[in-house]
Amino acid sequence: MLNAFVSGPQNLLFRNAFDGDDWSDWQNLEVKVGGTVSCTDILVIGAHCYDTSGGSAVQYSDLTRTSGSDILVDDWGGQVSGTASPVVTGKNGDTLHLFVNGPGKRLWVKSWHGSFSEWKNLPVAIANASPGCAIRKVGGNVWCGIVDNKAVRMIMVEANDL
C-alpha cells in the first residue's frame, strides 16, 4: 500500500492510500500541523508525519492505523529550519533517519532503532537548504541533496557517521 499525506484545509493532515489498483477517498485524519509535512513509512509501526514549521521537530505516529486523538503527537525538540527529511532503512524497515537543518546550518540527524538517539550533528554545512535523503533499505551510506545557489549539491554521510 501506498500512502500520501498532505496538509489540507485548516492545516489539517489528510492521507490518501493507493492500494495498487485504485486510490482511496482522502480521509481527514483530524491533527492538526503546522504547515508543511513530511511523511515516512516505517514498516513495523505504520507510517510518520514530521512537521518542522514550529522550529523543532514534531512527530506524529501510526498514521495508517490511527487518527484524530489517538495518533501519537512527540515533539522530538531541536533547532530545526526548512523541511525534515525522514528514511527509513533495516531489514524490516526498522530503523529511522530523520534529517534536518539544524543549529550552525548543518546537517543534523536523529534515529530510532527500537529506542531514540540524541541529535547529532553530521559533518556538513548545508547553508539555507532542507535536505532531501535517501539509504537503502539494507543500510549503507545516505546520499542528500540540498538546492545550494541554484544548483543541487549532492552530499554523502558514510553510515558509521550515523
Contents of the next structure:
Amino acid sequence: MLNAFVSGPQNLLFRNAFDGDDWSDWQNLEVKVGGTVSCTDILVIGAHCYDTSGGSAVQYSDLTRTSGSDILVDDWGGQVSGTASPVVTGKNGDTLHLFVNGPGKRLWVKSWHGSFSEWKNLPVAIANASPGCAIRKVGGNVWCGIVDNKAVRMIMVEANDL
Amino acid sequence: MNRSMLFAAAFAGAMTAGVVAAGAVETYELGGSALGTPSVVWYKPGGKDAVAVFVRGTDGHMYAQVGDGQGGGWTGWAPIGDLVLKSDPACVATSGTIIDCVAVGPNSNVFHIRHNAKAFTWSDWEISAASRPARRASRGTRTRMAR
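Moving from the form predicted on its own to the form predicted in complex with its partner chain:
First the chain shown before, then all remaining chains and molecules of the complex.
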C-alpha cells in the first residue's frame, strides 16, 4: 500500500492510498499543517509526517489510522531550515532517523528507537538545502541528496555512527 | 515497542549535542541542473542493492540517477516521463523492484508514476485521485532507467 500525504486547501493535511491498481481518493485528515510535510511509515505504528515550517520539527503521528483531534502532534524541537527527511529502518521498521538542515547550515539528525537521541551534528555543510534521505530496512549506510546552486550532491553517512 | 514513549517523549531540545566523526560522511557531486529537494530510495534491481536519486530539473521534468550504494557506479541523469512538475517528486521503493513517485503537476493535481525494475519500464504519469476521470497526464514513452 502506498500512501501519499499532501498539504491541501486551507493547509489541511490530506491522504490518498494506492493499492497497486486504484487510488482511494483524497481523505481530509482534518489537521492543519504549516506547509510542505515529509512523511514515512513506522511499520508497527503507521505513517508519521513532519512539518518544519515553524522552525522546529513537528510530528503528526499515526496518520494511516487516525484523523482530526485523534492525531497526536509533538514538537521534536530543533532549529530547522527547510523541510525534514524522515527515514525508517530495522526489522520491524521501528528505528526512525529525522534528517534536517540545522544550525551552521549543516546536516543534523535526531533518532528514535524506543527513546529519543539528542540532535547530532553531522560533519557536512549543506548550505541552504533541505536533505532527501533513504536507508535500507536492514540498515547500513544512509544516503542523503541535496541541491546546492542547482547541482546535486549525494552524502553517504555510516548508519553505525548515528 | 512502547508506543506511548514515542509520543510522550517528544521534547524541544537544543541542537548542541552529539557530533558525528568526519570519517563517517562521504560526499559525491552528481551535477545536473535541479530545483528543490531530491528524493532518494534504496531498491534492489537485478538482486543487487542500488540507490536512486530523483530530482525536479530546472525544466520541470523529473530526472533520475542510480548508484551502487557504495559511492560508485553513478549512471548519469536520465529524464523520466514528460510531465512538467510543480513540486519536487516524492519517491519510495514499495518493494525491491518497484519504485513509486508522486508529485504535483498541472492544475495542482497530484500525479503518480511507477518504475518496474524487473521489466525496466516506467508507467506514464497519471492523476492519483479516484474521484477524477483517469485521464492520462502524459503520453510519454516508457523510459528505461539506465543502470
